[in-house]
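In the block that follows, a single chain appears as structure tokens, in the form predicted alone.
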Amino acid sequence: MSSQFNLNQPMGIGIISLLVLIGSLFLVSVSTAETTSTGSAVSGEQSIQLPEPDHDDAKSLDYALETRRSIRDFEDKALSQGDLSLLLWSGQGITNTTSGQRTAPSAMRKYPLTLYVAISDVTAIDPGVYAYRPADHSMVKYLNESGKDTVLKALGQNQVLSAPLTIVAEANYTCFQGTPMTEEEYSRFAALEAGHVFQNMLLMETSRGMAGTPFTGFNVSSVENALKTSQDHHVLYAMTAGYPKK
């Protein structure tokens, strides 16, 4: 028998079919959605809430645009995750639920970007590469502890090593196709979002008593490779995050 729909079948049995197939595909796609980000994340991993950010306990923002400092030895002292929990909100947070605009601005609203943690000291997560979902400020888990050394050991920085986390922003080109926009456009502007991004997660850092060092020294290819990401995915940025050695 035929398994497209039989326009001869009687009208109760073709919409009950409909109703079936339509359930089906908001099923995979819901199940799709819940552990993956950007389609490659480790398959059947549960996703990990993060806290509401804190706004209550900071420093002012002049306090931060003055002493902020790229900063490369960091104490050997876990972050919590109320840290983490406020760095990414900082970057990519939501701050309207209605239009879905963020802390950073962002061409067309296009949001290319995905901010990839590698954590390697984070009070009660276990270490890896995490990808950060900001429709609901939470993290999945995307690659284990030995990708997320083969990570670190891509971006070829010491600093890495020492620090609790390492944040790397990756930008997915393909939501710009169909806008008339050239390659280089949309490129030049996935890399200035990247600089809003991550000044506001530096500032957030200082205004905590936190530090790190934002850089673009490393060989592109090689992180995309430890980051398995696809072609029309690429890197751009990455920083350091901890509490600084006295």
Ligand SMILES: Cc1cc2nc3c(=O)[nH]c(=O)nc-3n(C[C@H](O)[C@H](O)[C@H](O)COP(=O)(O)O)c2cc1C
Given for the second form:
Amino acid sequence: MSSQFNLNQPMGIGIISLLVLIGSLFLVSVSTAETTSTGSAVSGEQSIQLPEPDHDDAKSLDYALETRRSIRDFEDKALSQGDLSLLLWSGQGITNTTSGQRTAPSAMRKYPLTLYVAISDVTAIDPGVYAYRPADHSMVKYLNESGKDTVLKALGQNQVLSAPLTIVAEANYTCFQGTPMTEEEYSRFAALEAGHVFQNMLLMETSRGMAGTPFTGFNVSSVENALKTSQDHHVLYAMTAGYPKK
Ligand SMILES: Cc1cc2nc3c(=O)[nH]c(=O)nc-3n(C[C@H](O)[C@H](O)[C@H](O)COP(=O)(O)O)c2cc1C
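Hand over the structure of the form predicted together with the ligand; the form predicted alone is what we had up.
And the full complex, kicking off with our chain again.
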């Protein structure tokens, strides 16, 4: 699996700096942002290279299916970058660099989803909202800490206040333009895909000692305003991630 990611490859024009944390298991780089692979209107200024997903120490799929539960209380402990890397990879990671196919299936391979990560407490990453960019397994900074607080407030669930991070899935319906699909199909297919993506991430959480809860109990317009979504982009689903309170 490690060969799927070109983590040491230069990230294109405009590299500002590279920070290596000696003695740790992860690499953080800061560079000029481009856009997410889905073409979402993300215009952040920094990207953070996530560490390569570590596929050792995974619990079995059967174990994850058997023991997954929705957990809403979290330890007061930062999520590691390694666990964040696994989480995002399980949701939207690219598993075939030639075709661009990902961990989750996608109708007509349109991949309409962007995963926004509202980070409150992840090791060595500033709080804020970041967009996951599958193409190079990185995150693009999208909103600062106060923007993140606005998104969490719009989500309106207590669990997001103690969770180290909350992931919000947004669908870009313009991905489907030019296909024979109808508007009703745009939303149905994107929602079905979000279900696959979130189940992957929920099972990954259980497999690695994390936990969280998927949720839809929020006012979509408020969250879209807080996230400053573009026209034809729609928020579908959210979930928390952290370490379960013992
Ligand atoms: C589509 C969907 C929406 C959900 N929305 C919420 C929510 O708004 N708030 C919440 O606390 N849990 C939410 N949940 C989690 C359910 O309450 C939870 O899955 C259910 O109680 C079963 O428990 P389990 O996930 O531990 O098996 C949602 C689950 C799904 C699938």
